[in-house]
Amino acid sequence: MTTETMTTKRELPQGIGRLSTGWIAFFAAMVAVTVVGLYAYFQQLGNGLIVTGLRDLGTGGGATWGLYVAYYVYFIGVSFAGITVAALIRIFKIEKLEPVARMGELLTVVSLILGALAILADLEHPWRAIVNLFEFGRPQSPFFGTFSMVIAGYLFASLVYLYVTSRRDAARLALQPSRFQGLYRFLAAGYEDTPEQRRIDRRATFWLAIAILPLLVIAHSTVGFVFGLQVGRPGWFGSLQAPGFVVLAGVSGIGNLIMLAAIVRWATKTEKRITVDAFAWLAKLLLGLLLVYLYFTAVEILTITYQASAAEQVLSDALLKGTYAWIFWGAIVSLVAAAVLLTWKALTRRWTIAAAVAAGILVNIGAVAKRYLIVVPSQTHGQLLPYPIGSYTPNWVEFAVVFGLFSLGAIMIGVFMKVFPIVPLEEAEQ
């Protein structure tokens, strides 16, 4: 056996532990964007929210919830599909999607962390708010449910699920000498790859999936209730808010999972594992949810235009032909274009990765726009009191913080990929 062959055998799979020039450039760029975001946040922390585009409602002529809350809802939505797809794979044994299961689990954990950070960014005194949550929190409030169930319970359940489904790979990698061998032994926690142990883990992941799915629906419905139960806010109060939040969460989340799977497939050279069939499965799931959401949107448009109250009419005019019309119709065009593309692929049965990724990008453009429209217009144009119409324009501080959150998420996923297999190992891999 040659030295070259021995070296090859010692290398970890999927490029773990190896940094190319491209990876170093990627990490450097993401760190730079994150640092700019931190600088902007410290400017806000030191001077208050006055350095942002946020202003008081009514007399302040602005909006108290803006880009941060819109992206909080977006990040929480992205988290929905990741763990949902992973759970459905385990429950229904969808073999074609097994290579993307861990990506879904990781995407959920990262998105929940980013969602929590987005909420902290929206608070002028974040630590005071955390203390007050424990001292003055009301369990019957949707806000309490958002922080306790979504941020805490949902994140904990997702971490447990990711860990349980990763132990076997950790145990297998712990047998191979490498710089991460100690970490793998710690994560394996005495795991022995026996038929009995595999049977126990399969049973555990199955029942975890069964338990997580209703938790997901409840958690995302709770986020919708934060808006939908506010009776005095035109555009928010409605029975479609909670199911709409759940469905759009699935749309944006599966779209993100498709994009992540394409990137991972290219970066880790796992084309034989992550096949076109996997993207076809994800695209079909995306199409189903997207059609449901477009139906909800059509119902929403009809509701706000057919004999609306005076306050609702002001809001609908702003959305359909006023200040926010370009965002609203841009979102509709993006979502409809994705639906048309996926429907055409489904009818012709000629699924391609490029088409699935294009649809994933389009639905996320639409999802971001819709999250913004859920949050902002009902504050600037939804006044029931005799205040003038307000306005809100995010400034560089808010954009820098949001871009910093995205880059932080990219760093977390990138670091994971360089430490642990993001695609579950095959039997032949060591």
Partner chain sequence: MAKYAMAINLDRCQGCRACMEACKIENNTPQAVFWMYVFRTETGEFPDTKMSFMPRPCQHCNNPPCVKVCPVGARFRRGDGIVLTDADRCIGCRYCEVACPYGVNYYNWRTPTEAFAAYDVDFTDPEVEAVTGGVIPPYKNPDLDRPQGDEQRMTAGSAHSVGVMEKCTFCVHRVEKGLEPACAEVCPVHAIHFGDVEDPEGPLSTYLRERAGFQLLEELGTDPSVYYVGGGPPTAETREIERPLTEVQR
Second form
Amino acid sequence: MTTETMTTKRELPQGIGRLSTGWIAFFAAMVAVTVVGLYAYFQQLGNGLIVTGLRDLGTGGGATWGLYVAYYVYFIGVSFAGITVAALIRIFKIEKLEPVARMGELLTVVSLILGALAILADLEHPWRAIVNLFEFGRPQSPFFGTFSMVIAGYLFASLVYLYVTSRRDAARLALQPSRFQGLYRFLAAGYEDTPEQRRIDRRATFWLAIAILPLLVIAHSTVGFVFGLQVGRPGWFGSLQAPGFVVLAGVSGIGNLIMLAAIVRWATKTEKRITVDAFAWLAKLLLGLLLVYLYFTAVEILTITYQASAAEQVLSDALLKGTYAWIFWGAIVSLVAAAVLLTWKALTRRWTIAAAVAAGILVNIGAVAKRYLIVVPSQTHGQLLPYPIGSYTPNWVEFAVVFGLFSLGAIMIGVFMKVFPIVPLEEAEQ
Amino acid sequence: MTTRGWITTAIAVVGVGLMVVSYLFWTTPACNTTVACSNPRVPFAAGIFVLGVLIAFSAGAFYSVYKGGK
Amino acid sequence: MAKYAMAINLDRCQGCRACMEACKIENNTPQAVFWMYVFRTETGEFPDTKMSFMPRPCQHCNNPPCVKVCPVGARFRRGDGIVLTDADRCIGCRYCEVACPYGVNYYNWRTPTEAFAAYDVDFTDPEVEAVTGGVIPPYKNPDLDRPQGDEQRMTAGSAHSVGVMEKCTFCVHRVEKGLEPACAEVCPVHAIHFGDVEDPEGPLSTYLRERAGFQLLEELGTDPSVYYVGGGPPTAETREIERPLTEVQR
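Structure of the form predicted in complex with the partner chain, given the form predicted on its own:
Let us now look at the entire complex, which starts with that chain.
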């Protein structure tokens, strides 16, 4: 605290407003990747989706949903973490996690934006899609829940949450002259740090958290319903899809939050604020969700192999020992490895940040692979009529757009870190 | 209840009300056998639903930002 | 109101694919797009194999999964049972394509002119012109560019514009004029019957009443308006004898 108190006299905390060479290099690299992604996207916009690896299923022998949809599902899943952690802190008063709350909320906002962009990248007429969804949207379509509840409701609710929990810091930063003083004043909107105001904020965030938690379950379930309600594609229809999506969303989201927290801790030199305890808490949450997900996966494997219909068997063969086996077993191995690592750490009670981050990386590899496996194999191998087995390989355009989305997200988080304290400021500073 | 509380509740009720009404009565009916099942009963009903969601959650921001009142 | 349906006699079908050709000419569908498709399949082990044929138009389900999932109501079922796509409203999300168990949907991956231009014939060649009379196929069927039916929506396929879905329309532009779909009209062995299934004394109802038949993938509850007569539904053993478009690996 002493170091921060001294620096606040002249400079903003956590390196806000000061561009280090490392940050500029990171920013330039991310912009370069984003530009490549944009180039690929404009190729697609100009020539049609023919430039991607996607093709019609059935006689076309391809998959019509591919990497974009897989990553759309993945990004929506990542959004789980932030707002859950933030809500858990308010509802159960877990103070150790306080320093990672804001970056969690930010992660939610950013990943929801990326999810929306990923699905727009899948459409040839993005503008028509936006207008028509608002004008003609049908609640009967599972996509209605996705665009109204997830993109609009969830994103907006997260923004409100982020704002309400950030006002006090904005008011404090507005007290000292800096290039962002005007912005802080605007954000603070006349905030006065009185006990009464704190009480109001606590109550507002508590009720927002209460309102957001069901929204969270609904939002991630609707993404599961996009697949789980379709009887026409072997491997999709099932009541486990929606809960499975919610839980895997939690796994990938918490995993991402752990990685982001480690990076922020290193980049903003806030080792004293973000303690190993915080990582241990997140890792335990991750372990719990991961075990539930592994259980779901076991149930799923048993169901598709025990006495499945002929069409389901073609699909399960492709998954377990055919074309997709390397992705499937790769996913299982990384998820199980993460579970073993976390269980070992939980039993020995010796948590390290490195172990938590390693688990976070492993579960995200597993999550991306599982999302891909939900979307693609049911189209190439899940045919109910005697169409030939199809194949789909994402090409450079799709990879460029997806990497572009990731770097766009990194830019958003990077810029936020240079404008606003990503770790909430300490209580007793003055 | 305070003015703050009343206004916040009012905003939330308006938002949730818009959601419920637009979802149940203004959007496309939940059927799939006639042309009418493809058109919303009120144009931009889905947009109104989304607006309802936004209004409902902006109550939280209002509650925190509102100044004055007793 | 009439309710249109189709009866396809599998005992009669000889797999000539004239219906596929007629459909392409009538609807000007781009390359690699088969609104009507004929499976040529075999079962059994060599030398004891049995070959069979099964035309597959859009099934025009009475409980259509594609209509349910369409987020904007671009895919809809008319009261007369024809399931159509509004090309002006479609956002190209391809949800109908993955929801359809029959694989009848086709997405316009590129502007069709590009696909149309892919013939290996120089139509300006005088020798070719002598045969074609100066007509450069594919000419465009002007009916496709007109809004159809009471709802007056662009459902006949029109420009096959890039980024929207399309599928068999039961030749709605012909039905509106009181004609049969092109596939039914052109079939040399009269395997495809089209008509009003709600008229109890109509030819289609009589035809169906006299024969045992089935609907494709009945167990999914989609209730297709296409009834198959004779033959049998494909089984797990049924395999296609050709690979239609792309050389795909197992």
